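Form predicted alone, single chain, as structure tokens, below.
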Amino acid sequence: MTETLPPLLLIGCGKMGGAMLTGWRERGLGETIVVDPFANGPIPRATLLRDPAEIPRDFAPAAVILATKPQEAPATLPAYARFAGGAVFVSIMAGKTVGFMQGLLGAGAAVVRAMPNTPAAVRQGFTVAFAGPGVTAAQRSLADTLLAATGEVDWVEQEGLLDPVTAVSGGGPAYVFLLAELLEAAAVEQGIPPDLARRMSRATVAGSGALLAASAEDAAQLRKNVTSPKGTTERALAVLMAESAWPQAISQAIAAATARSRELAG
């Protein structure tokens, strides 16, 4: 039997907030209020409000999920400071630190900071979370349950690790989509019809990801399994794995994204 979740307050119901809400429905959504002035309501099995002033005074959520845009945080978060001391705040806002959020919610606010990624939309997401000071074991467990509704969850003990996590996992789907985009374009350059190039590229990337997920072998070994000596794949990899090609480009890209995540904390 599905266990009903405790009362929840979701701030922002965009793509990621909406994906989480769908996952919670599958796990037994209890009393839930969504605050989003831009949502196209109604929202199934939840109460949609346009303004936090409309939240009933007796509503006591166990968790307040902050799924608003990071740049909106300074204007948005103070309205929810009244829930500090009772609820755990679970933030999926990129770059905003626990200290930043406590500055808006109150020093005693229990904050979990999390970085999900877009495969959460199909329950294949990966989220890394950090529990700030004052988060109880029960609150961390609830946060884990809420985040796990969209995929796999892991935790770090150092908040600073969320910056490279943002660069690798948070932005990672974009890099994979870019690979599919470039494979498609290169296929067309070699004379393959555009429709076939698109279907082939998408299926190759998706199928390879499924194989990686299902295999006990690491990525390097799976790559080697595809690479016949003196064959076509070996010739292609000689270009891609040159020091000035993918090894350097990926390293620089992740470093750049990590630096930007740290900048956003300001």
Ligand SMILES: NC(=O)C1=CN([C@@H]2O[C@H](COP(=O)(O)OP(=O)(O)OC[C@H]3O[C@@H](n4cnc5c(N)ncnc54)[C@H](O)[C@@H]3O)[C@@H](O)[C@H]2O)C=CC1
The other form holds:
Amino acid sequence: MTETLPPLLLIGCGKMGGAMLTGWRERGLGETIVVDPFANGPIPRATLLRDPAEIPRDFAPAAVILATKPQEAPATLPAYARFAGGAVFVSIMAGKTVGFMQGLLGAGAAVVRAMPNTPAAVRQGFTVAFAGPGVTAAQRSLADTLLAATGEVDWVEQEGLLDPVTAVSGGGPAYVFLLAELLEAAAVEQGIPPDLARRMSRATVAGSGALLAASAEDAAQLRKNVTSPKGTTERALAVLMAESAWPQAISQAIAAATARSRELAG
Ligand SMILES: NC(=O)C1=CN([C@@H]2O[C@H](COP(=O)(O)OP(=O)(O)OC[C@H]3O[C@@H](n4cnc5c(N)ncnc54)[C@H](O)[C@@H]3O)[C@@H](O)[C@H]2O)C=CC1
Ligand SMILES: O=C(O)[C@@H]1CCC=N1
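Structure of the form predicted in complex with this ligand (previous: the form predicted alone):
The complete assembly is shown below, putting the previous chain first.
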């Protein structure tokens, strides 16, 4: 995997676009242009432009990665329609459908819709992707290479699955970080000094994630391994696992995020 990547055009270099660019840099960037009116420059091994009008006429990207906010799409995308002839568009924008993007880029535009997550910044991301009509095998393979530079990739054949994917793995890191926040606050409430509470909570979430990643056991079994009969964890889980507690809260949260992803489509 040392071959240099083909010419790339990244639109939007914020938290997610920047994380993906880091992965590509480690993978071996070829000629790369980033368009972002507000990003801090310079960007190592890429050319940062503030306006698509500054892109050299002879620049021919193999992929155009769309990483601005979904709400920016109608104003942003039409300026890139001229690349539809040769490039595959890889969108990571929540909610925005392939059909919506083709409406802005041209009906024949080859569009991959993907949903990564922020652990991409440490190459521990998980991305689910969908290839729209007209995406060639070579374009899908290039999209896979780009997305795999930041972690694991899976492909689905039904675009609608991207909405619950967005809710679960796209936003999932936020729920895990919330758990770390809440553990820290509860530790302080029980009298643990704030610095120790912070370090304990972070290490517990990170260590559990590492154990989960390294283990072949189900999450349920790893949970049971912690839970001694008549012990302390059992008491905590009786609170958390009550039907009206986490089972219902998580289910409602994922349903709400899925619905929001569908709302963002239009
Ligand atoms: N943050 C996350 O966890 C995830 C975000 N996404 C998607 O990634 C996209 C970007 O999200 P974030 O990186 O979190 O947001 P962000 O706000 O950090 O990045 C957006 C970037 O777009 C730039 N931008 C604004 N207008 C622009 C324009 N006209 N042309 C080019 N660049 C422009 C901004 O300057 C900013 O750097 C969103 O569509 C979001 O749905 C997808 C998966 C996870
Ligand atoms: O909150 C959002 O809309 C984006 C998509 C998934 C994570 N962040």
